[in-house]
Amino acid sequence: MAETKINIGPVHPSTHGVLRLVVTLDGDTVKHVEPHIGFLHRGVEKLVETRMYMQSPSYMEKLDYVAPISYDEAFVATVEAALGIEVKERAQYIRVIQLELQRIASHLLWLGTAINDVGQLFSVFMWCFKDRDIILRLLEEATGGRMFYVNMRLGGLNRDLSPGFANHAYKVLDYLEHRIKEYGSYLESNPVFMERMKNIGVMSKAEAISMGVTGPTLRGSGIDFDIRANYPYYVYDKLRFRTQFENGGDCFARYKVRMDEMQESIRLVRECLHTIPEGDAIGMPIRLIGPQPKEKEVVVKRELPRGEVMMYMVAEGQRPYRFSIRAPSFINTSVLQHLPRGHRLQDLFPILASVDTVLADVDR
C-alpha cells in the first residue's frame, strides 16, 4: 500500500496548542511523525534580557499557564540565586504548598484533557474541570489572582496566608484524595481506557534517558527521579517525600505516575501546612533598582508539573546580559518522532495526551 502524509494541527483539539504533526501513514499504521513547532514563539528570553530582574516574573508565567506559579517561582529563585538571597523559612514552606497545589490542578486538567483524547466520556473532562477549579479558588484566596498569581518575591512572598487558609485547605484535600481514588477506580475498571493506554507508546529506560525526556514522561519509564528529591530545594528534604515512578513504560504507567503524584502532593501539603513554622513571609518589594548579583552565572533547577526545568542567567548590573531556558514542554515532545511508531493513527492521540506537553512551554 502506498505511503499518505496528513496534517493533524496545528488547530486540532487534540494537540493541547498550536502544534501541527505531519504523519506518514501505511494504510491505518504510523511510519514518521514529524512535529512542526513555533507557532507561539514570543522570544521570552530576550525579553528578559531588556528588562530589570522583577520585571519579568509575569511574562514566566505564561510559559506554562496550566502550571504559572512553577515557572513564577523558578525564576525568582534564579535571580535569588544571582542577587544571594535568602528565602525565609515560612516562605519557604508556603512556597512548597503553592507549589504542589498547582500541581495537581495541572495534573486534573492533564487528566481531564487526556481522558477526552481516548475518547471517553466527555464528563470526567467535566469533572476534573470542576475539582481544578476548588484548586484554583484555594490559590485566588492565597495569592489574590485566579490564573496568573505573580506572588513570588525576592526573599518570600507578595502575600502571606490568611488566618483561615489552613482549614479551607484541609477539607479541599479531603475531597480530592476522595475523587482521585474515584478516578482511578472508575478508568482502571473500563476495558475501553485500558486497551487505549496498555502496551501503547512504550518507551524503555534507555530510550528515555537516551532521548532526555524529564518528569513524569521519565518516570513512567521506572526512573527514580525528581528533582525534588534527588536536588531537593527549600523544604522538601525535611518533608516525608516518595518519588512516584512505574515500570511499564507505556501511556497507562505515565498515567499511573500522574496519579500518584496528586496523592503525594496531597500528603505534602497536608505535612506542610502542620509543621509550618510562624514568622514573616514577606519578600522584598518590587523595585526596577535591585541589589547588584553576587553570582555572575547561575543554573536553578526546578521540577516542574511536566519535568526538570533548568534557568541559565549570566547576571549583570540590573538586568541579565544572558537568560536561557531548558523547557521540559520542549524535550519532551520530541519524543513524539519515536514513539508512534508502528502503532495505529488513533494511538498516536493517547501518546501525545501522554506525553502532556504545553505549547507555550515549547516555543518559549
Given for the second form:
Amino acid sequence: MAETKINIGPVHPSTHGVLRLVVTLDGDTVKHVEPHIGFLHRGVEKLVETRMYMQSPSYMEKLDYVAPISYDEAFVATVEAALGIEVKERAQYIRVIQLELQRIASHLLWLGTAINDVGQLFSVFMWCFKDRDIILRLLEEATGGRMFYVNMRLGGLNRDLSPGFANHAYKVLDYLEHRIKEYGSYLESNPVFMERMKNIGVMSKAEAISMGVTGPTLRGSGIDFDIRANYPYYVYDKLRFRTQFENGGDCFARYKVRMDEMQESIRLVRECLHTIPEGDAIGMPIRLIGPQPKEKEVVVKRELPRGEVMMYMVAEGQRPYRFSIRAPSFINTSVLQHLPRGHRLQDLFPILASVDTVLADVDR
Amino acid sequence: MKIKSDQFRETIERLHDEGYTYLVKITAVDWKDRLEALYFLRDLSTGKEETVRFDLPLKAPKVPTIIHLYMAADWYERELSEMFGIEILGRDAKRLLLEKWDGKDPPLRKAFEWSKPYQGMEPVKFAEKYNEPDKKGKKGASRQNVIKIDKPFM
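Form predicted together with its partner chain structure, per the form predicted on its own context:
Once more the chain from above appears, this time first in line as the rest of the complex follows.
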C-alpha cells in the first residue's frame, strides 16, 4: 500500500503547545514520526549569560509554565552552589513543601489533558482543573503569586509560610487524597480508557535507558530511579520517601506512576508540615551585585514533575559564563520518533500525552 | 575525566561497557581560544557519574557520533552541531533542530554577534551604605533614588 504523509500541528489542540509532527502512514499504521520543534525557541541559555544571577529566575519560570516553582528552585540552587550559600533549615522544608505541591498541581493538569487525548472528554479535565486551582490558591497564600512565583531567594525564600498555612494545607491534602483516589477508580474501571492506555507505546527497560528518558516516563519502564532518592537534596533524605515505579512500560504504567507520585507527594507534604522546625526562612534580598562565586563549574540535578533537570553553570564574576539546561521535556519528546511506530494513528496522541511534554521546556 | 579528542571513541565505548549506559546531556563550552565538549554519563544501577570532556579547535571542530551506543544522543548531537557548529562524523546531523540564525557564527559561540538590546543591562552599583536609612527613613530596595548606573543601558 502506498505511504501517506500527513502533517499535524504546529497548532493542534492535542499537541499541548506548538509541536509539529510529520507522520508517515501505511493505511492507518504509523511508519515513522518526525517531530519538528523550535517554534518557541528563545535562546534562554544565551540570555542567561547576559543577565546577573538573580535576574534570571523569572526566565526560568517561563520554561515550564506548568511547574514554575520547580525550575525557579533548580536555578536558584545552581546559583547557591556556585556562590557557596547554605540554605536555612526551615527554608529547606518550605521549599520541599512548595515543590511537592507544585508536583501535584502539574500532575493534575497532566491528568486532565491526557484524559482528553484518549477521548474521555471534559469531565475529568474539569475536575482536575478545579483541584489544581485549589493548590494554586494554597501556593498563592504561601508565595503571593498564582501562576508565576519568583519566591526563591539565595539562602531561603522571599516569604515565610503564613500562620494559617498548615491548617489550610492539611484540609487541602485530605481533600486531594480522596479525590485523586476517586479519579483513579473511575478511570481504571472505564474500559475505553484502559483499552487505549494498556499495551500502547511500550518501552522496555533497555530502550528507556538508551533513549535517555527521564522522570515518570523512565520509572514507568520499571526503573527505580529518582533524583530525590538517589541524589537526595534538601530534606528528602530525612523524609520517608519511596520511589514510585511500574513495570509495564506502556502508557498505563506511566499514568500509574504519576497517580502514585501524587499520593507520595501528599504524604511528603504532610510529613514536612509535621516536622518543620521554627526559625528564620527569609533569604537574601535580590541584589544584583552579590558575592563572588566560589565554584567555577557547578552541576545541579533536580527532580521536576516532568523528569530530571540538570543545570550546568560556569560562573564568572557576576554573571554566568556558560549556562546549559538539560530539559526533561526535550529528551522525552525525542522518543516520539520511536514509540508510535507500528501503532495506529489514533494511538499517537495517548503516547504523546503519556510522556508529558511542555513545549516551552523543549525549545528553551 | 579529561581526555584527548582522538581518544574519545574508545573511552566512550569502554565507559558504555562498564555500565555507564545512560546519557544525561551533551553540551559544550566556548572558552574563546578553544571549544570544550562535555558528555555527562551515568550508571543508573549504581548512581555513579562520569563527565567526559575534551578540547576541540575553534575552526572546523569534529566529533564522532555515539548514536550507536546511546539513542539519546540523537537530538543532543543535532543541538550541539547547531549551537556550536561542531560537525558530527558518521551521521547526518545538519538539519536544524531549534532555530535558524542569520549570523555567520553559531549562536552559542562567544563570537556570535547579536543586537545590543538583547545583551542585558550593564552592572548597576548600589550606594555603599545600602541598608542604612535615607533621609525619609526608608531602607533597602525602597531607596531607588540611590541606584547609580555606571554606563547607560544600550
